[in-house]
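Single chain ahead, by itself, as structure tokens, in the form predicted alone.
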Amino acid sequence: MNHSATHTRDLIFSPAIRIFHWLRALSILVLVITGFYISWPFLVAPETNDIQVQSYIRFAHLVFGFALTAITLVRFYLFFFGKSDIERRSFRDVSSVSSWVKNLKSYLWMGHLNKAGVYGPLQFTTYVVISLMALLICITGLVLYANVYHLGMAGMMWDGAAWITAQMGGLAQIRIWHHYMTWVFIIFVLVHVYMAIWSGIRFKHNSVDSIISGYDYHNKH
């Protein structure tokens, strides 16, 4: 008996996207978790020198601060420079009435989504929206770095960071957008995991595994 295939395949993440991506998940759930414990330190720490809680959680909030800084400035190049071109390809659609018209009707379930890229013109937006936000929060973070520690780094960064903080009206407003903007992003990812769900459920295709495997599947008829 013959079996042929129904669907295709085709490579959509490369390696590195999704690495990143997954990095990037991480470093924002660890952040939101310790930087929620740093300005409520809701444990107590036993009456020793010995263990530090607000130390530990202080240096984690660092280190993932730190990295999620660096992911971001490493997914802004690969957008800009990557050799696929696939997420670059999709601001044709943001930039055509039509397939706006055609996103938002797939959304209410009127018809099926057609994207000159991976993402849909909403998709696309909405993630450069939050690309500028996670490069905002990175800076406000640097800064409120820089006025804590102010040697080594903090002490190169400085003099930016007290221009910023001037800019901003001074450091509790910067704290203020620091902790808006975390909410920002909580946000973003409940409703980016119920959409990235729905997506597979919706149009059979682009669903959560292709940011795990790289391939999504499209039907041959």
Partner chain sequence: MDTHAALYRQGQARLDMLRQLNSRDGQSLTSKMKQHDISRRDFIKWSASVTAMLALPLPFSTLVAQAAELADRVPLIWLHMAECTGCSESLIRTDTPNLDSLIFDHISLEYHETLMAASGWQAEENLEHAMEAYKGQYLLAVEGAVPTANNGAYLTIGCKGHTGLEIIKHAAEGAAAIISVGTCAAFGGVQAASPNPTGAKGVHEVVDKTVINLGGCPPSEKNIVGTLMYFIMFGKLPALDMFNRPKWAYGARVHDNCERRGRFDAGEFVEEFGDQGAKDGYCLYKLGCKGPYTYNNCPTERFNHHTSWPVLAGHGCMGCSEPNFWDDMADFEKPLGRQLLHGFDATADTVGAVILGATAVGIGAHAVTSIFAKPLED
Second form
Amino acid sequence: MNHSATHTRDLIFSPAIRIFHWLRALSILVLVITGFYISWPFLVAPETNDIQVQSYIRFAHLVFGFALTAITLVRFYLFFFGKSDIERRSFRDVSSVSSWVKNLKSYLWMGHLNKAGVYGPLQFTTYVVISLMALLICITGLVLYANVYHLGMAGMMWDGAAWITAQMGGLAQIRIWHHYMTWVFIIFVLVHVYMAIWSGIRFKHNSVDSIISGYDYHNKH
Amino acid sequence: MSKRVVIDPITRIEGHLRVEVEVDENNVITKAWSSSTLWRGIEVILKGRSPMDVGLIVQRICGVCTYSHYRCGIEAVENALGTKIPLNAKFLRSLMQTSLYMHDHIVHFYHLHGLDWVDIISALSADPAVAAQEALQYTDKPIAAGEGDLRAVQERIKGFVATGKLGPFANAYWGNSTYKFTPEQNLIVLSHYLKALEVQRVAAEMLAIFGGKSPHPQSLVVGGVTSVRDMLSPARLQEWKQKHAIVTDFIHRAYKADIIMAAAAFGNEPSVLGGVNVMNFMATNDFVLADGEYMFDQGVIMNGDLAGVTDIDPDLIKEDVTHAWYKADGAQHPYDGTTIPDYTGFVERDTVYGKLPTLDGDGKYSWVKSPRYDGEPMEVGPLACLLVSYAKARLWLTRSMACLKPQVYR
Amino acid sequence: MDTHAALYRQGQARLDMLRQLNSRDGQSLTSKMKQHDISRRDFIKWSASVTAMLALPLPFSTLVAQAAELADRVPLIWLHMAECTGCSESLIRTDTPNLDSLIFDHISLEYHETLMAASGWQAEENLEHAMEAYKGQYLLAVEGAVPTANNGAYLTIGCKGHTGLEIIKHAAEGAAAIISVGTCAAFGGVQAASPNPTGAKGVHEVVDKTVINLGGCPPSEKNIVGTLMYFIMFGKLPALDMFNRPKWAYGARVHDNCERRGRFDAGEFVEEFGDQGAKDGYCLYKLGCKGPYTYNNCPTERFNHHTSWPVLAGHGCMGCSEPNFWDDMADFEKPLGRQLLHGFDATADTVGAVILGATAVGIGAHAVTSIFAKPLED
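Can you now output the form predicted in complex with its partner chain? The one shown was the form predicted alone.
Time for the whole complex; same chain goes first.
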């Protein structure tokens, strides 16, 4: 039996990218849930105040907040200095009008997606925005953190936190924007998951699985 | 030839007030204008905000009568929503209002108004022994008016005046013939002025017990009060009662005595004998005593006709801006009221101090609107409260009046 | 400790300088205290408590005591702008023992519209005289915001009809230091709330000098008197925070030192005013307490001789010592997350959920259309 493969198998996401993607997804999930509790404490207090409900939830929020901060930094590093230039190549698409037109048309069921890197221009731009948003929500989060714990690392951050607080017009503003940005993530996640599934079906490639296995399959010829 | 006198700032009040008068050759006032020279735009700022926040915002109209505006702002919303509040909350509000009444009257009488009729410099020539005797004429247990107390006060002021640097008392009108007290009487009130500084603090603490702080308490919400823990604490209630006793003591042994003394000294003044300029009075229900029962009755007295006292009809209230720096087509009911600034400025003219910017009496000249009831100006406030309740024959009041009379006209 | 030692020396030098100046009334504080039945012991206790409040080591209490005795050498001009006199009222309610108020009438109070005997032309003369005679030396305290719209016409003071803006600029020129007493003078306050019809601004926005901002509506009498004491002692401004508020008073959030903080951490919240939680002293966060965003010392110092403070009285903090709090912290009885967005009449969460729902609908439409769309040819 002569099996000739109809598709090529390409490694598009390095293990590091995949691990950080899922760690980030987990962080966002935990942060959104705990964040909503902090914003409006919806749990009923237990019989005893030995169980420090708010404290524990805030602790989880902080742990995953630091995780998200670290991942955001690492992800920025990987993007610019990773071995493969598969992500960076997308800059070419972003600066090409025809690529944008093709991209948008393909989402409206007209023609193929044509891209140089792993992301289409709209997809890439969205990721850039969400990454910057992650940076901002981490910064505002750290400013709020510096006000909760005053020693150690928070103590070192204090001057910077105070400066940012003054620029934004007070802690309340920091907190308000921290809250608004949460919604950007929630809406992003919904669109992101849909588009991953949809583009896999529409463009007949290994879309969702590739962020787990790292591989995508393309028709030979 | 009439002359114009400008008085601005009027001091020892809350806010910014300018008064201008025209006097004839005999220095008799023929015309007078009063003008508020500050606009802050609270009505404009309130628009579009949560009604729950109204009380806190309007409270900032005045830091002296602070709680009154807070309560009215809250109760306006309660009335609009038809909210019924618990009786305990009503009582607590009355306790807070009592505190403010006591505080405000003391501060107004001594620290704000007092320097208009107490000559501090004259008190220096008083004989403390004679003054101590004099104090006994107005109450049998005077406070801070024993010979020793008065001597100490006098010495303190002496040292102060000797330097010629009078600080807040500098460049005033000491020695003017409108000061009617004898040196001894001046010394008594001056001693009470200093004592009242202490006592007013206690009165402010009374308000803070249930209000959180004073000025600008923060314990009322639409629907009731928040200080339930203080209300349910016997220790807190006793704390209030104790402070109430201290302030009441001062009121009976100093404040009331000084009023009687002042009434005798100033009773023959044209400004007192002339009575009030406006003979119309208006008051609203105030001080909840029991459910649906108030210490002060609401009502309207027109043209001094006590027998013809009527109930208030809120629809007859209008605000006029003919002479205020706002645009409007005629007088408006507060429900439809607008607040559109229309500043026209001052007019340059000769005054006793030379050429000065002065009020344009024929045009617009103040930031305060003119409230009218059925087109008439009304007097509201303490006198109106008492007159309306008296006209309605409230027993507690007619009884107190009966007690008071023989002392005043002794 | 080295910095403290340097500070102590600086304070001593300053007080030595003050000692050279003439006393105002030639009467020592000791004799004044005697008249008021304030014992030396009370005075030392008071000095120590002021020292502790200023976050200075105990040896500084001797400086505090000396400064109090020398306080009458510092001329103070207190101006009223667009205000409610609440800050002056706060000041006259200073704590027992009577010392604070004694200090107040012991310092050289040159101009204060709520307390002075003179009115009108004579009052204006007092101000002009003080600004001329003590040029470069006087302490300027301002209460109230400065209306700037329409060339400042929304406030005029004095027979000459000068605007508040003109008076502040003039007074600031000759001031040794400027203290904005209260949130209005510091940040604009209630009249600066949206839409700010009078263009009200904080003093620091209209003068080009450093201004100490005492946030609070009103600030507690301790914060006012403590700041005056610091200036008298050291002749310079205290360490200031990001909004130029003295760190000794505004260094920590209300939330950090709140007596109900344990309830917050335990997740025990008052759900509505007057419920069992309210009676048990649960946390007021869900009823809009803005303590987590507000720097002030209310929980530790309280108001009116330590009688109470809003959280003890069962109402959340409204954030009154923060810039722009009338807009940022409203609605005052809801947490920030439940704030109604202006123009939407909805919370951020409602708006977010609606956008999320719209997105889901869009996704659904796209998905359904995809089923019927022409498949992609290879």
